[in-house]
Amino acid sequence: MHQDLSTFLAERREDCRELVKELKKSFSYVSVLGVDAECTNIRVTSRTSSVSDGATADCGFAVRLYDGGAFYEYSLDDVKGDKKELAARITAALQVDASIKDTVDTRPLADEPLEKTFVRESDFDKYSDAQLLDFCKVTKQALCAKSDNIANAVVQLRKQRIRKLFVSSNRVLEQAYTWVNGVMLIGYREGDKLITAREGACSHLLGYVMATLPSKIDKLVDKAAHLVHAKPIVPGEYDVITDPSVTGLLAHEAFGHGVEMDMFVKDRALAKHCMGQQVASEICNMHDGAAATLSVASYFFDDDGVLASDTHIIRDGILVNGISDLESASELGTAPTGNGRRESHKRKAYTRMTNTFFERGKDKLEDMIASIKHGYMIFETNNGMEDPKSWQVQCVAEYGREIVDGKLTDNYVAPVVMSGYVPDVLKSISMISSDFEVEGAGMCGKGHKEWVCVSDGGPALKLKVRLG
């Protein structure tokens, strides 16, 4: 089942291509992005349960505007109304300093011609929030019978369903997908200790998610049953798995923002100057792109108009390629990848990350276990932290298990902190797993802020690394 386009965007196409007209007889490149999302959270807890809208819900319009010499972005509520007074009232808007054009190097925008719609199956239409919401009381409800230990007990289902035009002079895009993830959270309590536990599913499709989640309760409350025990982890270096989520947060920690481009333009970015250098072990290749794989941040064109792409980024350990944008592409004269992301059609673009990765490997998990007489397998991102100018990273783990004589053990430690110099972690990766898992969960912002949704993974990763 494929969904509708945005019939809002759809009656103001003819607004956007009158206005981009009108713009520009004053600008050499001029664009607009009509964005109508919507996001719809499904929550229940032991206690409430609600329907309310989601932090990316969004409509709106953002033009861009080039002039030869500096780029200007404004972003209006609706396209409607006489063009050339609108066109005006844009145009006294945008001033900036004569002196800042003279430290922007830019070369002139490609504007080739296409005119495209992309749509992806999509069954949200399927099921009404009602439904959604009776999913999530009947989940919670199988879940809290599962042990009387569970104190609280949380299951949601975040709905997001993106309509996107993009129109500049020789260009008029569509897009429209959909984007479910669900998650259950349990407190668990023995004796004086509580602890989080949770397990989640992600999707294009609610179908899928919602048949994924039930078959996941078990292992959730056996996984709380044993974190209630889990110790901390004596500080030191050891022989290291990372299981696909812990891999996907040291791809986008590592070198996710490493490559964001524009730090390329600010020289606030190591990773400038080391294109062409071994930066990982030879085995080790890592992308990024919204064509890379299917998932949250799976598009089709990015808010600059430039179609999707799947971006090598390590090739067998060197450092190839970086993730742009198109204005710190025009600033360093390389392509753009397909990589300019807004947090909302108010937010100015930037480069972003979108699906990063490390390929999958020709190692047996089970071999790779085998073959560590002493460390620990590492599970469930956290969060992380990096230095693009100095290249320190630092990844937590929500939890480890020992690894003893090449054996998976039920000793588990909790929380975990993966931290070093990323050219000598990711130089150490000896083996790298066969299966592959690409998780998108999360958001990821710039700096403090420009929160947008992203998805790393990968398959699992042996290397020799501080944990503490």
Second form
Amino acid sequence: MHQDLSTFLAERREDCRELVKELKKSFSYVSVLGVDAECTNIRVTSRTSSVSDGATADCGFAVRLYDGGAFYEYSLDDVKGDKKELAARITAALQVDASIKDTVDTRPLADEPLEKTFVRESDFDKYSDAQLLDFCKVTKQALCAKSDNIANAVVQLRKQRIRKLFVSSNRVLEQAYTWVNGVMLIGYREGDKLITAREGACSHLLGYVMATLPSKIDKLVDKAAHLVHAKPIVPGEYDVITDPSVTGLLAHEAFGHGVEMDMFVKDRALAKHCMGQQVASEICNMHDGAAATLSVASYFFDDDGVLASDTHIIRDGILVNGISDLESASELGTAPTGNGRRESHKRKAYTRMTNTFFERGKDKLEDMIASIKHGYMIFETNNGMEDPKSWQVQCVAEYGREIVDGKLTDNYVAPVVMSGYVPDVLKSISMISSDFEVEGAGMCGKGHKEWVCVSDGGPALKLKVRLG
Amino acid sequence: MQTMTLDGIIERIKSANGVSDFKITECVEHSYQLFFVHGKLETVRCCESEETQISVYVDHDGKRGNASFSLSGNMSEEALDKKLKQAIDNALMIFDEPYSLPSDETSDVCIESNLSSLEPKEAAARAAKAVLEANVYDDCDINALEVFVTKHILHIVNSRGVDKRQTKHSLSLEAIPTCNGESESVELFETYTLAELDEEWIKKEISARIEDVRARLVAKKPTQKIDCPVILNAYELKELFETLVADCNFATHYSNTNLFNVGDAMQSAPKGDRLNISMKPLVKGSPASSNFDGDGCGLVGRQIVKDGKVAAGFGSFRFAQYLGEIPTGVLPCIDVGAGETEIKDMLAKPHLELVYLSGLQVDLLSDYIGGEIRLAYYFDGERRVPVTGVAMSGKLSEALNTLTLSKERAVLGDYSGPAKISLEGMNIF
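Structure of the form predicted together with its partner chain (previous: the form predicted on its own):
Up next: the whole complex, starting with the chain shown before.
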């Protein structure tokens, strides 16, 4: 079943064209991005329920103007009305104080002709909110029935229906796609100890998520029962195996942010000077791209109107490509890669990651575990922080399990903070599993703001790294 | 821009069948933004936005359900009616314990700021100039700078006579001081949200960060294990206390996910200073200050930790009712009582003063505090040297027992309190 394009955006398509035409009288490049994104959170906890709009709900327009030198943008709720008047309002609002004179060097923005509509299969129209609420209630009850130690249970579905329109002088692009993140979270008490544990599922199809979440209930409760006895890890350097979630976090923090090419423009990334050099062990291959796999950050064109792609970032351990938005490509004189993303129509587009992952390898996970005398397998992303300039990295995993004499034990440690120097960490990768998983439940900030949905993942990696 | 008036929206809600109560939240944002790369203007942005959120509450079967949705600017009356019906249907599926909404409160306030009297483009330019002029070194640069001058108007109306409007101004800065050596270049990431434009403060602050980034260039990984008290600055203290106060929120207690109850000791065996924490609506200089919360509930400050023990909770009108507590509203500002130790005395003893972390990890449930240190100053009693490439970790409960709070205070975001706090027992590795 396909989903509909946005009626609202369709009604404004001609307004956008007219506004572009009007502003083109004063600027060499004009584009308008229209966004109509619905996000509904359906949430059931042990004691409350709610249906509300989620953080990624967004409706409005971002106008981009360029005439050499600096870029100009104006965000507004609607483009209806007199275009001459609106163009004058936009131009007046973007005036700069006379004290600011110097602008960056830029090249003209490409505007290759293209008119196309993209729609992805969706099953959202098969389920009412009431049905989804009912699903959450039933799942919550099933979860609570598993243990008296569950202090609180949360079951949540966050469904997003994204529809965008991009209009410039030569391009009219439209896209519509959906994504749903389902999560089960429990607070688990034993004695005076309280921990939280989670399991999730995500897809472009509600049906898949609703089938998958209940199948993870036993795993979730079992995990919580172990985590409540988790001990702090003894800080030190260990042989470590990362699960696909932590592998993805490493890809994201270690080299994802470092190859965002707006960081090259600002001389904020060491990777700028390391193209063509070995930065990881030769068995490593890493990608990013909205078209690289199907996950939460898969779209057809980015917020700059550039078509999605699959960028091979690290090939056989060699850094070969970065990712970029339209503006940074203009400043660097490179081709944009379809990575221009905005938190909402109200925010600037930056170079952002999409779906970032390591390619699968040839090793079996059991062989990887068997190869470790003493170490840890670490699981589930909590958060991470990059440092593209100095190549430090910090990744926080929810928990780890000790490996002793080649066997995965039930000795849980939590939380686990992995840190180190990026090339040392990546060059230490000695085995890569043949399985592969990308998880699309994450949000990524640029600095401490500009949150966008991202996915990351890959296979299990064996590496040597500092845990604390 | 909304095409329907507030009165028109209220009329549609009142004419919908089954609505017991409603709340309308209007957020208006006018923002002017400048982006610089290496001191040169890269992007100029303006944002004009009005958003409306509608919540409906439906009493049924002795319970209460609620659902909310956004009203986009283009929405017709028919589309609003359809959304309302769907929200009412959803609310009928929700069986929460009954609660009432705040009632009969009206106000229209503007939180004082010198930004209100300045043209946004002038304020942004002056802020940018203050940041860029703070650097006096040839080997340093502000590689990137973002400036946001924003006027926020929040208006909340409900069916019980709440009609409150608040106007706030803020100045947000993101600056990347960078130092370029012969073979290496290093940076720091600095972000501020300020309630006022104070160019002298900005210059002083950025100058200090430039000194730090110069130190980072020469910072080395310690050759020997460091074992001394760790000093946290306002950035880390904000993280630490946000985590601690969240446990005292009524919503956390109602969901049975709190660690501490009233009377419990956050500091079980304090050997240092005792914590006193209050939640407040307004703190001078704090951009988090507010006169009311998201329900339109007037805010009443409350001391929640006294001498290291939990003294009270705080939180929303709804969850206070559930717990039989007096509501305070969701108080936005954390105020931590200062100590009696002057910073100069704190810094006179051996210590590791954190300047820049990947991110302080504070986990109350795992009893953990730690993080990767990107820049710190180590003072061994004789010499103060910049260090990098180490991490720290420890038990939060044990660290809280060893606090030394500075006499001097700082305000950063929602945190106000000691400018520096020293804690012991951290493993630095």
